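Shown here is one chain on its own, the form predicted alone, set out as structure tokens.
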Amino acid sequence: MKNYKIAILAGDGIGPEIMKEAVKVLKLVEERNDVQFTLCEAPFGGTAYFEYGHPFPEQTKKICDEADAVLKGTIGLSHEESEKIPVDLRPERGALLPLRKRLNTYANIRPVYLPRELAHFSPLKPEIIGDGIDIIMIRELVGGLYFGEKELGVNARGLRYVKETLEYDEEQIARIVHVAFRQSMKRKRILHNIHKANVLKSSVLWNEIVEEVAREYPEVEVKHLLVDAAATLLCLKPGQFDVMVMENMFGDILSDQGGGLLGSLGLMPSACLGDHTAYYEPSHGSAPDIAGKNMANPYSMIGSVAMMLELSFDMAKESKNIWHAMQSVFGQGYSTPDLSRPGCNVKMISTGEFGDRVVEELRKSG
């Protein structure tokens, strides 16, 4: 029997609620397969700061270091609560970015997927959605503007100023581009390279590296596209995209736009991969306004479990079973409130009910 150790970082806001549903699915997967999951819960985020004095405590670091994979919930507090925490110790700066750096999870993979049968969830017109949306967005995750040197001060003229550095080297670019090409080889073999080379020197180097790496994948057609044009075309003609690769900040923005195409970030799980380990998380925020109300959508959290099973534990069949189970729940007309649209005629269910129905559908699969 295989035994995998998973660090469970439930996080803030709705994080513990949706994590509970993810654990339900993991327990069933464990029952159905010759596998054992050792779940190691650890504090992480704003609530960890208030309890332990740091959003990424030492005991959590140790658990993550020893885990085969990390399953992370949402982090972040209300504005009022965040103001009680020093700026550099707020969850995003004090926990999330250090986690990425510590595990060196340089490749963020976010599926933007909505089959035609569920097109009513999207704000886009049916004729725009066509046969559905099926895009893989690949974002470099540990470089660029977010990780560069930062300076805040007052200049010689007495004016407050800020300076932040965007830095990449060719090795950082090449490794994420290889991830994108390998994904393209598994799909339609069309790769959109997203850049801003008409303005940014960083994009000029990025594009040079893309062209160099492309020689190793002659079967893949590369299409270069400015990031602002890509944002427009995602709304006007999303069906043209298959795999998209981009630097950190572009990926942050466009992948959230992807959630808008689907109708909710609640439909976007993600994988953050390094050479030795990975963490998996929903792409949405912690929604403190609905925390504790049992109305959050656990789809992204459960979908992150599906990605973990496939990418970290080589359990592709069970991963597909989970995706199918979640789509079946939606297909039966059930939904959580975040996906409610006038005239959709969906049957509203709670966070816990959604998780229970996914488990029920999963039991039916072979």
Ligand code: IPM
The other form holds:
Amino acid sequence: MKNYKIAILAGDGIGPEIMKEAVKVLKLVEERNDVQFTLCEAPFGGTAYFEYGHPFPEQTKKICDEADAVLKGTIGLSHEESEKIPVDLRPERGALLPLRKRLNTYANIRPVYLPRELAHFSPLKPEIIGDGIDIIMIRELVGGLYFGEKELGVNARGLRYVKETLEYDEEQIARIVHVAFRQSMKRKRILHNIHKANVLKSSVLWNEIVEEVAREYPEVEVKHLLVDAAATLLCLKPGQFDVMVMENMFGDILSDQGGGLLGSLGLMPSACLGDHTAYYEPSHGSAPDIAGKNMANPYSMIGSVAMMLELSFDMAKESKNIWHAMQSVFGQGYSTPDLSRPGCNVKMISTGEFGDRVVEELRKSG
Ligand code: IPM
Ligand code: MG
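Okay, that was the form predicted alone. Show me the form predicted together with this ligand next.
Once more the chain from above appears, this time first in line as the rest of the complex follows.
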């Protein structure tokens, strides 16, 4: 029997309640497969700061280092709570970015997937959605502006100034571009390379590397697209996109736009892959306004489990079963309050009931 150690970082806000549903799904997967999951819960984020004095405590680092995969919930506090924490120890800077750097998870895979069962959540008109949206956004996750040198001071004229640097070397670019080409080979073989080479030198080098790597994948058609144009075209003609690759900051922004196309960031799970390890997380924040109310949809968290099973544990079939189970719960007209908009005709259920129904559907699949 295979035994996998999973670090469970539930985090802040809605993190613990959506994680609870993800764990229900993992338990069923364990029950009906020749596999055992050892779940190691560890503190992470703003709540960890208040309890342990650090948002990414040493014991959590150790658990992550020793795990076969990390499953992370959400982090972030309300504005008022955040203000009580020194800037560099707030959960984003003090926990999340260090986690990414520590595990060197440079490839962030964010599916923007709108199957028929979810189409009513999207704000787009049916004629724009067409046959549905099925995009994989691939975002570089450990470089660029997020991790460049920063300088803050007062200049010679006595004015406060700030300097942030965007740095990539060819190796960093090539490895993420390879991930994108490999994904593309498994799909429609159309790869959109997102850049801003009309202004940024970093994009000029990025595009050069894309061209070089492209020679190894002659079956893939590469389309270069400026990031601003991509933002527009995602709204106007999302069906033309299959795999998109981009640097860290562009990916942060366009993947949130992806959530907008679907109707909610709550529908965006993600995988963060390195060469040796991986962690999985919803693409959204901790929604402190609805935390603890059993209202948040666990789709992105359970979807992250599905991605983990496929990508870390080689369990593609169970992964597919989980996606289908979630879609069929939506297909039966159920939803949680966070996803519904006025005029949306849905049967409202809680976070916990949604998880239970997913488990029930999953039981039906072979
Ligand atoms: C994301 C988030 C993070 C990011 C924040 C929480 C630091 O927005 O994963 O997209 O900017 O990468
Ligand atoms: Mg983001």
